[in-house]
Amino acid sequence: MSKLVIVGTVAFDAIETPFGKTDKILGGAATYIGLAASQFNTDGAIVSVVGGDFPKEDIDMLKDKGMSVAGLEIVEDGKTFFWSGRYHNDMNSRDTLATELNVLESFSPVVPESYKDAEVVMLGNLHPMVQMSVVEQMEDPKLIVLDTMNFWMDVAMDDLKKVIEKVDVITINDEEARQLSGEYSLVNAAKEIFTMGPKYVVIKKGEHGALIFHKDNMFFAPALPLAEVFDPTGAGDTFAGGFTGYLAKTGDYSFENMKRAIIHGSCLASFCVEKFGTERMQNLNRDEVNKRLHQFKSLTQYDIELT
């Protein structure tokens, strides 16, 4: 099994869906991505910053899942990252209503020494500058992988790109791969940011699963028709979670094994839907996955006599 090491936010959400609203809760990208990740009994460590207000339980709680929070920094007298929220009816698109930076605005990230030699590396949805000083700092990873968004397309696209340059594989949105590559088709907006540096290109579809190209190969992988979703809050990085907790326990990086690590990502996705913030992600358990993985299978497969 390889390390694995995942930086990004660490955090407070509030959230609101048409099916009701939290206070504070446990959210931000490197939390969710960990608990994703921790399914697959992975030896990770977060890298992020909190302030002195975070609770100590859900410290013990990234602890209990086996992260280690070693690269995890606690400013006493700061206050942790907070995003507030509210989706519309679709689910799809949402407002923020608030942002507040707080210790994150003065975050540089330090890798413990005993993961600088991961294999594995999930750069999770931070300012780019941020993402390239772990870049930086490990020794020689296998598998580095960027997750993204059109803000910082928006801010800090020349940063972005350097950061582009140096990963295998970039994990985005489909209105984020527009705008990233300038090209509406996807297979073309893929073959664009080729050119950039990745080697795989994965972009998420939302309830409408996910596409991954590696040179000339693409595959497809659904996402599972739910009957209700309650808060689609963090999917996005539990899917990263997923694809990289599958590739850093099974240590094979290639396009075969991609296509599996999606629907890992996928399957992962569908259960923290399901529930306001981390709640699902905290208390799924293996058997569930496994028969919802069985669900996956049944879905698309099929035979099929061709002449």
Contents of the next structure:
There are 2 protein chains.
Amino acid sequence: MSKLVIVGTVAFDAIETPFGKTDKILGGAATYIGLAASQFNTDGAIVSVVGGDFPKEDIDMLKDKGMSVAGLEIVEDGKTFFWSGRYHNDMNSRDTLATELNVLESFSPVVPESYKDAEVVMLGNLHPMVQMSVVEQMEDPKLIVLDTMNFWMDVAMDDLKKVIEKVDVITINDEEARQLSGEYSLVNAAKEIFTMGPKYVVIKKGEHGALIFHKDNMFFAPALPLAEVFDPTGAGDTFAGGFTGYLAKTGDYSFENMKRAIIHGSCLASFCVEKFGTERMQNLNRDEVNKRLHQFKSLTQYDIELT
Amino acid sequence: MSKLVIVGTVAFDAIETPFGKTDKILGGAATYIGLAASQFNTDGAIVSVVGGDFPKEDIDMLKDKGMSVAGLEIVEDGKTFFWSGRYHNDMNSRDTLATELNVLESFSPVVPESYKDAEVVMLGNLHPMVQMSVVEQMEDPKLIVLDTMNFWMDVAMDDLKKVIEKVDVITINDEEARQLSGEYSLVNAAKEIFTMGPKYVVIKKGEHGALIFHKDNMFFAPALPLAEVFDPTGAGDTFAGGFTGYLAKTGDYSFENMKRAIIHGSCLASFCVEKFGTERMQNLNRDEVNKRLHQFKSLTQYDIELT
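Got the form predicted alone; any chance of the form predicted together with another copy of the chain too?
Every chain and every other molecule in the complex is listed next, the one we just looked at coming first.
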């Protein structure tokens, strides 16, 4: 079992989907990543910042899940980061209704002393310079995984490229892979991104699954087709949390093990979307996960005699 | 080894893609289906119609591939069906530039006597009443597979529903599944389509792979991520030809075997798109196919210990 450092937002979200809407509820990339990683009883630490308005119960919940919150700064006279969005009918696209950075504006992450020797680092979606600051505080990480999005490509591409150079794995969606690489084909996009630094490129395609590329190898994990997707918020972060949580638990960073990690990530993400916000991930037990892993297996495993 | 009857168009296509354009070249659903099925040395017959302008060499090529053309009517003073289309940059959508029905307008399919006892019937995309006429000529088919498209849902839904009632398997794309069922979720769409007749629903998602549903079971086959897609024309028909060709060859119509059939169909479709028209499928050898089946296997197969 290796230690896992998670940097990312801990936030309030207000979400509208065709199924309903929420007031401010618990959200944030680091929250979803941490909840997913906790499924593996990972020794993980969340590095983030919240305001004085952030509920103590939510911090306690993260601690109960086994996450260290020593790196979670509380700015008593500040307000927690707030995001609000509305999903379209197809659930594949959304409009951002509000983004209030609040305490995030002057966030300077501090990795707790006892986690500077962590082997696995998960850089959740944040300004690339904040991500870089975490990388620089680590002693000798074995695996750094970066999540980012098109917004940073638009406004901070140079900074983003500097952090991309430092990481082993990048996880982005298909459109972002195309934007970052200038290549339409995802195969070519991954090859181009290899030249920027990462040895592994994970491309998230939402309901169409996820691909991981490494040298000339590729592996594909489907998303589980669901009768109803209730709220897609946090699915990508949950996927990343499952991926890094499994890798930290096993301490095996081979491509073969990354295949398993991707399946675990996809499996957990399939739960995340079943309820609003973090509700499903907070109340998820091992039996449910095992049952779904069987479903994933029967979804893609077959037996053909090859010559 | 079972016999396979294929009904569908044998046509001229003129195709424009971002990579170039063709004059009138060999095309048509039955052509692609037959070429794919011939990879399994299937005893297949193409039931279709062409005009006097159709090259004898193309008919000979189909015969050389082992396809019976006893059911291929030649209307000497008629012109062959012609379709012309232009693909958009993303290759996922296209505009139809011309559709000349010609001899197809009065086509009345005749299944050769020696193929009326075929076990497997592949109804390629055509007017549903033409598809129905083939169903009615068959003696005791074990498996009828229907391909269709949104056009027939728009102009002949009642006829289409009558033929859907008669078939075991329907293959349509995701948007068509939604249109036919009125359900957005593909899981719910498949359930709704079960009530219309088919026991198996295959949903083609193009570059995102294909799903097959049967009762409460589902199986997913990815499309092989390719560096370049040259021309998507015929990929869906090639998929259907690989699917039915493999099932006819093995004579095993179980869900387990359909999983293998879907993988074979996806594998062959991945070749089809590599060159314009039928060129790649005409010049495909067993070694290439075997090598690609290995690629498919490594793309999705993994080893997770389940509890």
